[in-house]
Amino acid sequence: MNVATEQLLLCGDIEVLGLIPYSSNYTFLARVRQDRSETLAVYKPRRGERPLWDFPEGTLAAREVAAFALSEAAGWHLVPPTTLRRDAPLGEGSLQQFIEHDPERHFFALADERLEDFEVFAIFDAVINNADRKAGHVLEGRDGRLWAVDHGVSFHRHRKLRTVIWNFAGKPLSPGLRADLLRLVDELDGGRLRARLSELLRRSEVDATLARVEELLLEDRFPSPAGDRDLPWPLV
(Lines of atoms letter the chains of each structure in order from A and count residues from 1; the text may use other names and numbers.)
(Lines give C-alpha, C1' and ligand atoms only; values in the text may rest on other atoms or scores of the structure.)
(Ligands and ions follow the chains in the order given, each with its own letter.)
Protein backbone atom coordinates (compact mmCIF):
# COMPACT_ATOMS: atom_id res chain seq x y z
CA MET A 1 0.00 0.00 0.00
CA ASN A 2 1.18 3.53 -0.75
CA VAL A 3 0.87 4.95 2.76
CA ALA A 4 2.05 8.40 1.64
CA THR A 5 -0.72 8.62 -0.96
CA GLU A 6 -3.39 7.49 1.50
CA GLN A 7 -2.18 10.08 4.01
CA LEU A 8 -2.26 12.76 1.32
CA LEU A 9 -5.85 11.83 0.46
CA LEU A 10 -6.79 11.91 4.13
CA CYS A 11 -5.24 15.26 5.00
CA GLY A 12 -4.52 17.23 1.83
CA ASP A 13 -6.38 20.26 0.54
CA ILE A 14 -8.99 19.30 -2.08
CA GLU A 15 -9.59 21.33 -5.23
CA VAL A 16 -12.48 20.16 -7.40
CA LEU A 17 -11.44 20.41 -11.07
CA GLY A 18 -14.61 19.30 -12.83
CA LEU A 19 -17.31 16.72 -13.34
CA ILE A 20 -16.31 13.35 -14.81
CA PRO A 21 -18.86 12.53 -17.55
CA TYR A 22 -20.83 9.33 -18.13
CA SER A 23 -21.07 8.36 -14.44
CA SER A 24 -24.33 7.15 -12.92
CA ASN A 25 -23.61 9.25 -9.83
CA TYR A 26 -21.98 12.67 -9.50
CA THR A 27 -18.26 12.02 -9.81
CA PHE A 28 -15.57 14.69 -9.87
CA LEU A 29 -11.90 14.93 -10.73
CA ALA A 30 -10.03 16.66 -7.94
CA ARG A 31 -6.50 17.71 -7.09
CA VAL A 32 -5.25 17.00 -3.57
CA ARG A 33 -2.25 18.94 -2.26
CA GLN A 34 -0.25 18.95 0.96
CA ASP A 35 3.10 20.71 1.25
CA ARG A 36 5.00 19.68 -1.90
CA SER A 37 2.97 16.55 -2.58
CA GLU A 38 -0.07 16.33 -4.81
CA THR A 39 -2.18 13.76 -6.64
CA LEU A 40 -5.25 13.67 -8.81
CA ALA A 41 -8.23 11.93 -7.24
CA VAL A 42 -11.74 10.76 -8.04
CA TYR A 43 -14.18 12.40 -5.63
CA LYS A 44 -17.64 10.90 -5.13
CA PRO A 45 -19.75 13.02 -2.75
CA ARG A 46 -22.41 11.18 -0.82
CA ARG A 47 -25.11 13.69 -1.66
CA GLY A 48 -24.50 13.08 -5.37
CA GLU A 49 -25.41 9.40 -5.13
CA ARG A 50 -28.44 8.23 -7.08
CA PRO A 51 -30.80 6.34 -4.73
CA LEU A 52 -31.01 2.60 -5.37
CA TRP A 53 -33.90 0.39 -4.35
CA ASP A 54 -31.68 -2.39 -2.99
CA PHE A 55 -28.90 -0.46 -1.21
CA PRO A 56 -29.31 1.87 1.77
CA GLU A 57 -29.34 5.51 0.66
CA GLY A 58 -26.14 7.49 1.07
CA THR A 59 -23.84 4.50 1.62
CA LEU A 60 -22.03 4.09 -1.71
CA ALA A 61 -18.99 6.21 -0.79
CA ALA A 62 -18.44 4.17 2.37
CA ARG A 63 -18.61 0.96 0.32
CA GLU A 64 -15.86 2.30 -1.95
CA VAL A 65 -13.65 2.70 1.11
CA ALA A 66 -14.64 -0.72 2.48
CA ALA A 67 -13.53 -2.38 -0.78
CA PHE A 68 -10.13 -0.72 -0.48
CA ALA A 69 -9.78 -1.80 3.15
CA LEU A 70 -10.60 -5.42 2.34
CA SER A 71 -8.27 -5.56 -0.65
CA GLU A 72 -5.43 -4.27 1.51
CA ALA A 73 -6.16 -6.70 4.36
CA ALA A 74 -6.11 -9.64 1.93
CA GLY A 75 -2.79 -8.50 0.48
CA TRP A 76 -4.29 -8.07 -2.99
CA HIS A 77 -3.70 -4.30 -3.35
CA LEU A 78 -6.16 -4.10 -6.24
CA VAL A 79 -7.96 -0.89 -5.32
CA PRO A 80 -6.23 2.51 -5.55
CA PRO A 81 -5.82 4.26 -2.17
CA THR A 82 -9.31 5.33 -1.10
CA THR A 83 -10.42 7.37 1.88
CA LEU A 84 -13.58 8.93 3.30
CA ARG A 85 -13.40 12.71 3.63
CA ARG A 86 -16.05 14.47 5.68
CA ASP A 87 -14.52 17.92 5.03
CA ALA A 88 -14.58 17.71 1.22
CA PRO A 89 -15.84 20.73 -0.78
CA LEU A 90 -19.19 19.17 -1.75
CA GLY A 91 -19.66 17.29 1.50
CA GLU A 92 -18.67 13.87 2.77
CA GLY A 93 -17.54 11.45 0.08
CA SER A 94 -14.94 8.98 -1.07
CA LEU A 95 -11.64 10.18 -2.45
CA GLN A 96 -9.65 7.71 -4.55
CA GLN A 97 -6.31 8.17 -6.26
CA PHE A 98 -6.83 8.75 -9.98
CA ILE A 99 -5.12 6.17 -12.19
CA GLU A 100 -3.92 7.35 -15.59
CA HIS A 101 -5.00 4.75 -18.14
CA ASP A 102 -6.14 4.11 -21.67
CA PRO A 103 -9.94 3.58 -21.52
CA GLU A 104 -9.72 1.23 -24.50
CA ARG A 105 -7.54 -1.15 -22.44
CA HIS A 106 -10.40 -2.58 -20.35
CA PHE A 107 -11.01 -6.19 -19.32
CA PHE A 108 -12.23 -7.39 -22.71
CA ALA A 109 -9.09 -6.00 -24.36
CA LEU A 110 -6.77 -7.35 -21.67
CA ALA A 111 -8.22 -10.83 -21.08
CA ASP A 112 -6.62 -12.38 -24.16
CA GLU A 113 -3.19 -11.10 -23.12
CA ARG A 114 -3.12 -11.69 -19.35
CA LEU A 115 -6.17 -13.65 -18.25
CA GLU A 116 -4.35 -15.33 -15.36
CA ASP A 117 -3.90 -11.92 -13.71
CA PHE A 118 -7.66 -11.68 -13.27
CA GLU A 119 -8.08 -14.69 -10.96
CA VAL A 120 -7.61 -12.42 -7.96
CA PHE A 121 -10.14 -9.93 -9.38
CA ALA A 122 -12.71 -12.71 -9.66
CA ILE A 123 -12.24 -13.87 -6.08
CA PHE A 124 -12.18 -10.29 -4.79
CA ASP A 125 -15.52 -9.59 -6.46
CA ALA A 126 -16.99 -12.77 -4.98
CA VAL A 127 -15.88 -11.74 -1.49
CA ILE A 128 -17.21 -8.17 -1.66
CA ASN A 129 -20.31 -9.32 -3.58
CA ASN A 130 -19.66 -6.81 -6.34
CA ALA A 131 -22.89 -6.03 -8.17
CA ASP A 132 -21.25 -4.07 -10.98
CA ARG A 133 -17.92 -5.35 -12.33
CA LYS A 134 -18.04 -3.84 -15.79
CA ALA A 135 -15.11 -4.32 -18.16
CA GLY A 136 -14.32 -0.63 -17.81
CA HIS A 137 -13.99 -0.97 -14.04
CA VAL A 138 -10.63 -2.66 -14.64
CA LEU A 139 -7.83 -0.19 -15.38
CA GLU A 140 -4.34 -0.81 -16.69
CA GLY A 141 -2.02 1.86 -15.35
CA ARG A 142 0.71 3.40 -17.46
CA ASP A 143 3.17 1.00 -15.80
CA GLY A 144 1.04 -2.04 -16.70
CA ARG A 145 -0.33 -2.58 -13.21
CA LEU A 146 -3.97 -3.61 -13.05
CA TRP A 147 -6.44 -1.81 -10.80
CA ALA A 148 -10.05 -2.39 -9.72
CA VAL A 149 -12.33 0.65 -9.34
CA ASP A 150 -15.99 1.52 -8.79
CA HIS A 151 -17.18 -0.58 -5.84
CA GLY A 152 -20.07 1.52 -4.56
CA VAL A 153 -22.60 -1.28 -5.07
CA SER A 154 -20.83 -3.98 -3.11
CA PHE A 155 -21.18 -5.77 0.25
CA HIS A 156 -24.92 -6.41 0.03
CA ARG A 157 -25.89 -9.20 2.43
CA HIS A 158 -27.84 -11.01 -0.29
CA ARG A 159 -26.12 -12.38 -3.39
CA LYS A 160 -25.75 -9.61 -5.97
CA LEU A 161 -22.64 -10.76 -7.87
CA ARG A 162 -22.72 -9.30 -11.38
CA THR A 163 -19.47 -9.36 -13.28
CA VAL A 164 -17.93 -9.79 -16.72
CA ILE A 165 -15.16 -11.95 -15.20
CA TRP A 166 -16.75 -15.41 -15.26
CA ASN A 167 -13.73 -17.03 -16.96
CA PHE A 168 -12.79 -18.99 -13.83
CA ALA A 169 -16.27 -20.17 -12.85
CA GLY A 170 -16.18 -23.58 -11.19
CA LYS A 171 -12.39 -23.86 -11.24
CA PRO A 172 -10.53 -24.90 -8.07
CA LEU A 173 -8.91 -22.22 -5.94
CA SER A 174 -5.13 -22.03 -6.00
CA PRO A 175 -3.23 -22.56 -2.72
CA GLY A 176 -2.28 -18.89 -2.76
CA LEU A 177 -5.87 -17.72 -2.96
CA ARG A 178 -6.89 -20.14 -0.20
CA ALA A 179 -4.19 -18.66 2.02
CA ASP A 180 -5.50 -15.17 1.27
CA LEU A 181 -9.04 -16.21 2.16
CA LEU A 182 -7.89 -17.80 5.41
CA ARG A 183 -6.19 -14.51 6.27
CA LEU A 184 -9.48 -12.74 5.61
CA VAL A 185 -11.34 -15.11 7.95
CA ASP A 186 -9.03 -14.05 10.77
CA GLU A 187 -9.37 -10.38 9.84
CA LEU A 188 -13.16 -10.53 9.61
CA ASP A 189 -13.64 -12.59 12.75
CA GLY A 190 -12.53 -10.04 15.32
CA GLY A 191 -9.49 -8.61 13.53
CA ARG A 192 -8.69 -5.07 12.47
CA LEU A 193 -10.57 -5.43 9.20
CA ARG A 194 -13.79 -6.23 11.04
CA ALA A 195 -13.36 -3.11 13.15
CA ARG A 196 -12.77 -0.99 10.04
CA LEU A 197 -15.67 -2.44 8.06
CA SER A 198 -17.94 -1.99 11.07
CA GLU A 199 -17.32 1.76 10.76
CA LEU A 200 -18.41 1.70 7.11
CA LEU A 201 -21.06 -1.04 6.75
CA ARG A 202 -23.95 -2.54 8.66
CA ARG A 203 -23.15 -5.38 11.03
CA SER A 204 -25.23 -7.78 8.92
CA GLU A 205 -23.15 -6.86 5.87
CA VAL A 206 -19.88 -7.51 7.68
CA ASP A 207 -21.21 -10.87 8.91
CA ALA A 208 -22.30 -11.73 5.36
CA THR A 209 -18.82 -10.92 4.05
CA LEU A 210 -17.29 -13.38 6.50
CA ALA A 211 -19.89 -15.98 5.52
CA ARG A 212 -18.99 -15.57 1.82
CA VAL A 213 -15.31 -16.12 2.55
CA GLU A 214 -16.07 -19.24 4.59
CA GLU A 215 -18.32 -20.55 1.81
CA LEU A 216 -15.60 -20.02 -0.81
CA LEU A 217 -13.16 -21.99 1.34
CA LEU A 218 -15.70 -24.76 1.87
CA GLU A 219 -16.53 -25.02 -1.84
CA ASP A 220 -12.83 -24.61 -2.75
CA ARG A 221 -13.68 -23.23 -6.18
CA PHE A 222 -14.65 -20.05 -7.94
CA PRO A 223 -18.37 -19.28 -7.91
CA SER A 224 -20.50 -19.91 -11.00
CA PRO A 225 -23.37 -17.85 -12.42
CA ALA A 226 -26.53 -18.47 -10.42
CA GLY A 227 -29.32 -17.07 -12.55
CA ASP A 228 -30.26 -14.72 -15.35
CA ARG A 229 -28.84 -11.54 -13.79
CA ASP A 230 -25.15 -12.34 -13.50
CA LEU A 231 -23.85 -9.71 -15.93
CA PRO A 232 -23.75 -5.94 -15.37
CA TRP A 233 -25.24 -3.53 -17.87
CA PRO A 234 -23.75 -1.98 -19.84
CA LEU A 235 -20.94 -4.53 -20.08
CA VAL A 236 -18.24 -1.87 -20.45
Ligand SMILES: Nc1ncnc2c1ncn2[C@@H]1O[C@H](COP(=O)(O)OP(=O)(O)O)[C@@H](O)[C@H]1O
Second form
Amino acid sequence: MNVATEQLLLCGDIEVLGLIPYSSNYTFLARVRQDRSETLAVYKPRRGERPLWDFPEGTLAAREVAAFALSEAAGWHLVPPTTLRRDAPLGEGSLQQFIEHDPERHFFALADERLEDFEVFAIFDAVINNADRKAGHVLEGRDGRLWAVDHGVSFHRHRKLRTVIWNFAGKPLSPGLRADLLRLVDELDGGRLRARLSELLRRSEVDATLARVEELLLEDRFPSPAGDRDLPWPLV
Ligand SMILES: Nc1ncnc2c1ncn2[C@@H]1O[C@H](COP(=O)(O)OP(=O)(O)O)[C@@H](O)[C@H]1O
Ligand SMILES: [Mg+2]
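Since we've got the form predicted on its own here, give me the form predicted in complex with the ligand too.
Below, the chain from earlier opens the complete complex, with every other chain and molecule after it.
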Protein backbone atom coordinates (compact mmCIF):
# COMPACT_ATOMS: atom_id res chain seq x y z
CA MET A 1 0.00 0.00 0.00
CA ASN A 2 2.73 2.43 1.05
CA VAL A 3 4.98 1.36 -1.79
CA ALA A 4 2.17 1.92 -4.29
CA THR A 5 1.46 5.37 -2.87
CA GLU A 6 5.14 6.28 -2.89
CA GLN A 7 5.38 5.16 -6.51
CA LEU A 8 2.34 7.23 -7.42
CA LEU A 9 3.84 10.30 -5.72
CA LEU A 10 7.13 9.72 -7.54
CA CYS A 11 5.70 9.33 -11.04
CA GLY A 12 2.10 10.57 -11.17
CA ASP A 13 0.83 13.71 -12.91
CA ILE A 14 0.46 16.55 -10.45
CA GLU A 15 -2.44 19.00 -10.53
CA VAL A 16 -2.29 21.87 -8.02
CA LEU A 17 -5.73 22.41 -6.46
CA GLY A 18 -5.05 25.36 -4.15
CA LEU A 19 -3.29 26.69 -1.09
CA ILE A 20 -3.85 24.93 2.22
CA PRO A 21 -5.37 27.48 4.63
CA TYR A 22 -3.33 28.67 7.63
CA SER A 23 -0.07 27.18 6.40
CA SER A 24 2.95 29.35 7.07
CA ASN A 25 4.80 28.59 3.85
CA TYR A 26 3.41 28.04 0.39
CA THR A 27 1.76 24.71 1.05
CA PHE A 28 -0.55 23.38 -1.64
CA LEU A 29 -3.12 20.66 -1.94
CA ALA A 30 -2.53 18.69 -5.11
CA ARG A 31 -4.06 15.74 -6.94
CA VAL A 32 -1.65 13.10 -8.21
CA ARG A 33 -2.78 10.66 -10.88
CA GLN A 34 -1.31 7.78 -12.79
CA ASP A 35 -3.36 5.31 -14.83
CA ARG A 36 -6.33 4.53 -12.63
CA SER A 37 -4.66 5.42 -9.32
CA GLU A 38 -4.93 8.78 -7.67
CA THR A 39 -4.25 10.40 -4.33
CA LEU A 40 -4.43 13.82 -2.76
CA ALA A 41 -1.07 15.21 -1.70
CA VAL A 42 0.53 18.11 0.12
CA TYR A 43 2.95 19.87 -2.22
CA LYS A 44 5.60 22.23 -0.85
CA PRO A 45 7.59 23.89 -3.64
CA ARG A 46 11.08 24.91 -2.60
CA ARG A 47 10.69 28.38 -3.95
CA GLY A 48 7.72 29.03 -1.64
CA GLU A 49 9.90 28.47 1.42
CA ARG A 50 10.21 31.48 3.68
CA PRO A 51 13.87 32.18 4.42
CA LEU A 52 14.87 31.27 8.00
CA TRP A 53 17.95 32.53 9.80
CA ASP A 54 19.01 29.11 11.06
CA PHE A 55 18.33 26.79 8.11
CA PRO A 56 19.98 27.08 4.68
CA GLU A 57 17.57 28.45 2.08
CA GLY A 58 15.69 26.03 -0.13
CA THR A 59 16.36 22.92 1.97
CA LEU A 60 13.05 22.45 3.77
CA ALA A 61 11.48 20.17 1.15
CA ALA A 62 14.45 17.80 1.31
CA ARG A 63 14.14 17.69 5.11
CA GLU A 64 10.51 16.56 4.73
CA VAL A 65 11.70 13.64 2.60
CA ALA A 66 14.57 12.84 4.97
CA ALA A 67 12.12 12.59 7.89
CA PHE A 68 10.02 10.11 5.92
CA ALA A 69 13.10 8.03 5.03
CA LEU A 70 14.24 7.87 8.66
CA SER A 71 10.81 6.96 9.98
CA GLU A 72 10.63 4.10 7.47
CA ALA A 73 14.16 2.85 8.21
CA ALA A 74 13.40 2.75 11.94
CA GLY A 75 10.24 0.76 11.26
CA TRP A 76 8.09 3.51 12.80
CA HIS A 77 6.05 4.42 9.71
CA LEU A 78 4.92 7.71 11.27
CA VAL A 79 5.28 9.96 8.24
CA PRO A 80 2.96 9.65 5.23
CA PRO A 81 4.85 8.66 2.05
CA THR A 82 6.88 11.71 0.98
CA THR A 83 8.93 12.19 -2.17
CA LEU A 84 10.96 14.94 -3.81
CA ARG A 85 9.70 15.94 -7.26
CA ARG A 86 11.88 18.01 -9.57
CA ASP A 87 9.25 18.27 -12.29
CA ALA A 88 6.32 19.59 -10.21
CA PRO A 89 4.13 22.46 -11.57
CA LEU A 90 5.63 25.18 -9.32
CA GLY A 91 9.13 23.74 -9.39
CA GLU A 92 10.99 21.26 -7.25
CA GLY A 93 9.30 20.42 -3.99
CA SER A 94 8.14 17.76 -1.58
CA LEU A 95 5.01 15.77 -2.24
CA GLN A 96 3.38 13.98 0.68
CA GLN A 97 0.30 11.82 0.80
CA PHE A 98 -2.64 13.82 2.16
CA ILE A 99 -4.22 12.26 5.26
CA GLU A 100 -7.91 12.97 5.76
CA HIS A 101 -8.35 14.07 9.35
CA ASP A 102 -10.32 16.22 11.76
CA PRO A 103 -8.11 19.23 12.67
CA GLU A 104 -9.68 19.32 16.15
CA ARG A 105 -8.19 15.89 16.87
CA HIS A 106 -4.63 17.13 17.38
CA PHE A 107 -2.07 16.04 19.98
CA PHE A 108 -3.68 17.81 22.96
CA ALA A 109 -7.02 16.13 22.23
CA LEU A 110 -5.47 12.73 21.52
CA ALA A 111 -3.01 12.67 24.44
CA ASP A 112 -5.88 12.23 26.93
CA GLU A 113 -7.05 9.09 25.14
CA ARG A 114 -3.86 7.39 23.95
CA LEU A 115 -0.77 9.02 25.40
CA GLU A 116 1.30 5.81 25.17
CA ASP A 117 1.05 5.94 21.36
CA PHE A 118 3.11 9.13 21.40
CA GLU A 119 6.29 7.67 22.95
CA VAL A 120 7.53 6.85 19.49
CA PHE A 121 6.73 10.38 18.29
CA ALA A 122 8.85 11.79 21.13
CA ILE A 123 11.81 9.60 20.17
CA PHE A 124 11.36 10.31 16.46
CA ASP A 125 11.43 14.06 17.13
CA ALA A 126 14.54 13.73 19.29
CA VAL A 127 16.29 11.77 16.54
CA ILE A 128 15.38 14.15 13.70
CA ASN A 129 15.85 17.17 16.01
CA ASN A 130 12.43 18.50 15.11
CA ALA A 131 12.19 22.23 15.76
CA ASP A 132 8.42 22.41 15.22
CA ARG A 133 6.29 19.61 16.71
CA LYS A 134 3.09 21.58 17.14
CA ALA A 135 -0.01 19.71 18.36
CA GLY A 136 -1.49 20.11 14.87
CA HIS A 137 1.49 18.37 13.29
CA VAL A 138 0.04 15.11 14.60
CA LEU A 139 -2.87 13.86 12.51
CA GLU A 140 -5.34 11.08 13.23
CA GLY A 141 -6.44 9.35 10.04
CA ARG A 142 -10.05 8.26 9.61
CA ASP A 143 -8.98 4.72 10.55
CA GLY A 144 -7.48 5.95 13.85
CA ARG A 145 -3.89 5.65 12.69
CA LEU A 146 -1.62 8.46 13.90
CA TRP A 147 0.68 10.36 11.54
CA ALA A 148 3.45 12.93 11.89
CA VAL A 149 3.65 15.84 9.42
CA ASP A 150 5.60 19.05 8.80
CA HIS A 151 9.29 18.19 9.20
CA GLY A 152 10.73 21.06 7.17
CA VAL A 153 12.73 22.40 10.11
CA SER A 154 14.44 19.25 11.32
CA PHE A 155 17.91 17.67 11.09
CA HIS A 156 19.76 20.82 12.17
CA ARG A 157 23.27 20.06 13.47
CA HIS A 158 22.66 21.87 16.74
CA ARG A 159 19.94 21.10 19.24
CA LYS A 160 16.67 22.70 18.11
CA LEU A 161 14.12 20.32 19.66
CA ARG A 162 10.87 22.23 20.06
CA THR A 163 7.85 20.10 20.79
CA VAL A 164 4.60 19.87 22.72
CA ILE A 165 5.29 16.18 23.54
CA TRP A 166 7.28 16.47 26.78
CA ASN A 167 5.15 13.92 28.64
CA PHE A 168 7.93 11.30 28.68
CA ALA A 169 10.89 13.54 29.58
CA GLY A 170 13.42 11.66 31.71
CA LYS A 171 11.59 8.32 31.44
CA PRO A 172 13.71 5.23 30.62
CA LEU A 173 13.50 3.90 27.07
CA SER A 174 11.58 0.67 26.52
CA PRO A 175 13.48 -2.35 25.10
CA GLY A 176 11.47 -2.00 21.88
CA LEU A 177 12.56 1.60 21.34
CA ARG A 178 16.17 0.70 22.17
CA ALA A 179 16.04 -2.00 19.49
CA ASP A 180 14.71 0.55 16.98
CA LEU A 181 17.52 2.96 17.86
CA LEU A 182 20.12 0.20 17.48
CA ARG A 183 18.73 -0.51 14.01
CA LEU A 184 19.08 3.20 13.22
CA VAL A 185 22.72 3.16 14.30
CA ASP A 186 23.40 0.41 11.72
CA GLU A 187 21.39 2.25 9.11
CA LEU A 188 23.15 5.56 9.74
CA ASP A 189 26.62 4.12 10.06
CA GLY A 190 27.12 3.13 6.44
CA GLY A 191 23.70 1.57 5.84
CA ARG A 192 21.07 2.43 3.25
CA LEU A 193 19.65 5.27 5.33
CA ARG A 194 23.03 7.02 5.34
CA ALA A 195 23.12 6.82 1.55
CA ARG A 196 19.58 8.20 1.24
CA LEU A 197 20.06 11.00 3.78
CA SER A 198 23.34 11.96 2.12
CA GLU A 199 21.35 12.83 -1.02
CA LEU A 200 19.07 15.10 1.00
CA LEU A 201 21.12 16.65 3.83
CA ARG A 202 24.63 17.92 4.48
CA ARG A 203 27.13 15.35 5.65
CA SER A 204 27.49 17.13 8.99
CA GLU A 205 23.72 16.82 9.47
CA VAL A 206 23.76 13.07 8.78
CA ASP A 207 26.67 12.66 11.21
CA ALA A 208 24.79 14.70 13.83
CA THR A 209 21.75 12.44 13.40
CA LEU A 210 23.86 9.36 14.17
CA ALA A 211 25.36 11.18 17.16
CA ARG A 212 21.87 11.97 18.51
CA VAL A 213 20.83 8.31 18.24
CA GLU A 214 24.00 7.19 20.02
CA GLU A 215 23.45 9.73 22.76
CA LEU A 216 19.87 8.60 23.29
CA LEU A 217 21.08 5.00 23.66
CA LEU A 218 23.77 6.07 26.09
CA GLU A 219 21.43 8.21 28.20
CA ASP A 220 18.75 5.50 27.91
CA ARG A 221 16.08 8.11 28.64
CA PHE A 222 13.69 10.36 26.80
CA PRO A 223 15.20 13.83 26.42
CA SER A 224 14.22 16.60 28.83
CA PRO A 225 13.60 20.24 28.02
CA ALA A 226 16.87 22.15 27.77
CA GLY A 227 15.34 25.23 29.35
CA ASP A 228 15.41 27.58 26.39
CA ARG A 229 12.87 27.64 23.58
CA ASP A 230 11.57 24.12 24.13
CA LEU A 231 8.06 24.80 22.87
CA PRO A 232 6.91 25.63 19.34
CA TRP A 233 4.78 28.69 18.73
CA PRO A 234 1.88 28.65 18.30
CA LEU A 235 1.39 25.41 20.25
CA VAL A 236 -1.28 23.99 17.92
N1 LIG B 1 0.09 15.01 4.85
C2 LIG B 1 -0.89 15.80 5.26
N3 LIG B 1 -2.17 15.38 5.22
C4 LIG B 1 -3.16 16.20 5.61
N5 LIG B 1 -3.01 17.43 6.06
C6 LIG B 1 -1.76 17.90 6.13
C7 LIG B 1 -0.63 17.12 5.74
N8 LIG B 1 0.48 17.87 5.92
C9 LIG B 1 0.07 19.04 6.39
N10 LIG B 1 -1.28 19.08 6.52
C11 LIG B 1 -2.11 20.19 7.01
O12 LIG B 1 -1.69 21.41 6.46
C13 LIG B 1 -1.24 22.29 7.48
C14 LIG B 1 -0.01 23.02 6.96
O15 LIG B 1 0.96 22.08 6.62
P16 LIG B 1 2.38 22.08 7.31
O17 LIG B 1 3.08 20.84 6.86
O18 LIG B 1 2.23 22.28 8.77
O19 LIG B 1 3.03 23.30 6.54
P20 LIG B 1 3.68 24.67 7.01
O21 LIG B 1 5.12 24.48 6.69
O22 LIG B 1 3.03 25.66 6.13
O23 LIG B 1 3.40 24.86 8.47
C24 LIG B 1 -0.95 21.38 8.67
O25 LIG B 1 -1.02 22.03 9.90
C26 LIG B 1 -2.02 20.32 8.52
O27 LIG B 1 -3.24 20.78 9.02
MG1 LIG C 1 3.06 23.64 10.04
